[in-house]
Amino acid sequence: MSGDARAALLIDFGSTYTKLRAVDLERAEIVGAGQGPSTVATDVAVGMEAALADLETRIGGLPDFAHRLATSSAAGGLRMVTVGLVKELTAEAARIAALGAGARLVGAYAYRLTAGDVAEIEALDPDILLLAGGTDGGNDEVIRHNAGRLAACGIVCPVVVAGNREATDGISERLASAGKTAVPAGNVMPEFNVLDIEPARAAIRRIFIDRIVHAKGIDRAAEAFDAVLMPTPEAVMEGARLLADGAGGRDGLGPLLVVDIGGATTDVHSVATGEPTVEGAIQRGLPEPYVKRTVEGDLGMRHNALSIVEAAGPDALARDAGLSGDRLREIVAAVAGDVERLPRTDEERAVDRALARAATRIAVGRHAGRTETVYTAMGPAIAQHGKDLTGLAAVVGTGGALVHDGDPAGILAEARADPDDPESLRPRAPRLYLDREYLLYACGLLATVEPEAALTLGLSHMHPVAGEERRNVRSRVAG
């Protein structure tokens, strides 16, 4: 790029690789990429002068960037455990803010805290908990008491308190005086089926800035960027949510599915109102965020080769990948055991196709809603639980196993309504894209400072797969 060019750097600090993206701000345009090894246990920096050094290579020279803004996702990304009242209200709302805060969640719990939960919950060392519980002017007994045992354990995190206005003084209080970290936010559940997860959204990205980039030590290497912004899966949902919505007066994809295949889990992010399309549905259960991530850890590629092999059946699973029962397992288990294996033969691609054709099915099935016939003193009705999707207009597939493998198109597919599955509320025909460059993070970090050069970098880089129709999607950004 020549001299004078505005560029962007965009960094992800990963588990396994730190990761750069160059970005020209004028032509929205990628020109360079380069990683180095994530050094957290080490020294950060070293892995962050590795990946620079790889770009500069790349490109022969780094130019002064105007922004080099970061996301991370290192030593085991945001761990986070929930407290809520009613496993099916305020623990699920809280759930939802975790997740949409693109934390990882690794204990949820409801009710008053037991002796063994607390046990549990000091074992699991969260980075950051979410207490919540209550409506506003509503219990707050339960709250109090699991505020109270929070305060006499031993765990060191922050808490976000996020239940009844009522009570996040006093428990606030309470928890400062015994020594924690006390986040007071607005309450996840304010009224009865009201969900307002934004504010705990705002408190834990605060949290996250402020405290969990140093305790991964990722401020190490604080002379190289400007700042960590956000989680790695928050910069992707923000990404998807620029893709979908479009800025400064552009359109986007309009409603639109993520998957994201991983290692150790499989994330979906559908950006939609959800509301029913089905005549006469009624809706129950929790109000849908319009941007909603569901993370499935049983569906990872490698971690988890063995769980997706249970959920989908190990025969059918046999049948899609052509091989026999046997070979199958065996496959998979050397998979299991040695999680950093690339596929090497025909059978072993074979296999890992199938994985991720079972992994995108069985996730975005349970990402999306249902509907089931109620009855009623007025008759049989429909009522609809979770999001409706059928209407999504793209679902984008992102991680390694899509774009390492040759049929990309083919392992997207399985995001698609199955008509032997009428209930499923999946997409019945979007279109299928390939993030083959890794941009969604980097499209989510540059949309916080420049939101129409990162529309259109996405636009201009979201790929449709093959057999999709071949559009040239800069075109529909061009002005």
Given for the second form:
Amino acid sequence: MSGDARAALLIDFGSTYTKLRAVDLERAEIVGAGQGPSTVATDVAVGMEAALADLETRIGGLPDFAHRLATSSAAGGLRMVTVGLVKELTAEAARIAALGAGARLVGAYAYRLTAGDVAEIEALDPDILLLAGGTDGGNDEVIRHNAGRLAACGIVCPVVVAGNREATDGISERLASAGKTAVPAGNVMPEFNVLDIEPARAAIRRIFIDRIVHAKGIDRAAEAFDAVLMPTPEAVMEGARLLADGAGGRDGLGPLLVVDIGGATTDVHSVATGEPTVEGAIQRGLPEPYVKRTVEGDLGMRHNALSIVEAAGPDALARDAGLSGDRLREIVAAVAGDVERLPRTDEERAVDRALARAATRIAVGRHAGRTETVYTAMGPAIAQHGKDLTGLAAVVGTGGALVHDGDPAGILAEARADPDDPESLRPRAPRLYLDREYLLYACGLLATVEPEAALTLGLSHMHPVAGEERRNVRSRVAG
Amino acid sequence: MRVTGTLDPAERRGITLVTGVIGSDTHIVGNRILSMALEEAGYAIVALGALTPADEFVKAAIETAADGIMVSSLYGQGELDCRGFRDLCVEAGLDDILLYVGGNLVVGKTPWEVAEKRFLDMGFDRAFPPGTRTREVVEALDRDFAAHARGGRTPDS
Ligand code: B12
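Taking the form predicted on its own as the starting point, write out the structure of the form predicted in complex with the partner chain.
Every component of the complex follows; first up is the chain already shown.
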């Protein structure tokens, strides 16, 4: 790149690699990428140096970056525990808020915490705990009880207090006097069935920036960046929002779904209102956030390869891979133990593809809403749970499993609606895109300072992949 | 001490009521009218609308610390849908929550007294016949909450 062009450096401190993307802001083009090991345990600065050196050799000299922004999922990600009152109400609202803040949810609790629950939470040792419960003016007794238990226990992490506002001050004082850090935020459910997760998300992000980055040792590389702004999954989510909504008067792709197939989990983000399109359908359950993230902890290409097999059914998966059940098991066992392994043989590639297809199908199936037909004397009535994603314009795939496969469209097509399962509200005819350069996180980061450049960058680097017809083998695979 | 048994709007304001139409019942009109009338009278209303499963009433009441639940059933299956409703509340720790049911609880030629007794036996505090006016409902609520208060139960306990 020419010496005087403005440039940005977007950094992802990942669990195993520190990844860099250098972007020319004038042309909104990627100029180079670099990578180094994420040696958080020893010194993250070493990996950062290696990554910068890698970038430098690739682009021949480092420019003076106008922005150096980072995300992090290093050292286990942002590990959170949520506590609410009713499982389907404030406990669910708290989960949605934590996931929306890019957290890795390690525990979710409802109702009164028992001594056993508290012991579990102590053992989980989360980075942040989100405490909710009660609408404003509603139940305050359970959240006070739970705060009392937490005050008396051994956890040291900050507690975001986001429940019944009448209890917030008292709870914050109680936690503080027990030596805990309490961060009051707005109620995640101020009124019955009204979600308000932004204040809790903002509080979580603040704590992440102010404390977690330090606690995880990422600030040892502070010389090399201006700020670590958010956990990586939140940056991916912000990238998805930008791509869907557009910026500065320029349209994005429209309502979309992002499927992020990782080694440990499969994340799905939808940017869409999800309102019913089925004639006469009545929405049930909690209102859905416009930008929604779900994380499937049992669907991961390596750490959780075995549980993908379980969820999809070993026979169906073996058929999809064109292998015998025994051979499938052998290969899955081999890759599951070798987290960084790229497929080496045709058989391994076939297994990876089958795993990725199953992960996509199951994860999107769980993310999307469903209709349910309620039979009444008058005839059928239709209830909708979750988001209706049938009309989505696009599905964007990201993650190594897609990038390394020769047929990413064949994997992403699994996100589409299945004619055999008409009650699942998955996208019917989306265009399929691949985030081949792993740029979504970078777009999300860049959007915080230069949204228009971030949008141009994102739109020009999401590669359309041929949306071939659903294959026949597809319908034989159980889900 | 209160003798009339009626509350003024300021006293009603601290009282939360959950309303909804139970089961697969889509008759929303009467429930809406009732919800609006109760709100106008000063009660805090959490309206769940039509097609509401029994457990959703209970969950909403827990989260909002409701003082009463107003169940509507119009389509003739109220008896089935409401069976075990009080037990569900007790199970969830809502032991002394006020439970009313109304709408169209009579099926066929059953006399009202028989239908009413069935619902009272299920643990509802009151059951209301078709054609009940909202004014009558407000009066009944006032009486019951005033009696509760005299009985020593504070509305926000
Ligand atoms: C309009 C209507 C419909 C509309 C509903 C539109 C809608 N989404 O609301 C449609 C056409 C969809 C419909 C469908 C059906 N309906 Co219809 N419907 C009626 C009708 C004509 C009026 C209901 C109404 O809105 N009333 C006006 C409101 C203001 O009065 P209300 O509901 O009674 O409510 C008042 C009081 O009862 C009270 N109240 C209500 N709830 C509560 C709760 C508490 C706690 C308290 C204290 C008081 C209270 O306060 C309200 C205000 O004063 C009635 C007949 C009638 N005249 O009542 C039949 C009627 C209710 N339907 C009936 C039936 C059978 C059906 C169907 C099963 C099949 C059919 N044959 O049509 C389906 C069921 C669909 C379903 N799954 O729910 C029967 C029910 C018979 C029974 N209970 O034994 C009725 C009585 C007609 C009849 N005589 O056969 N229906």
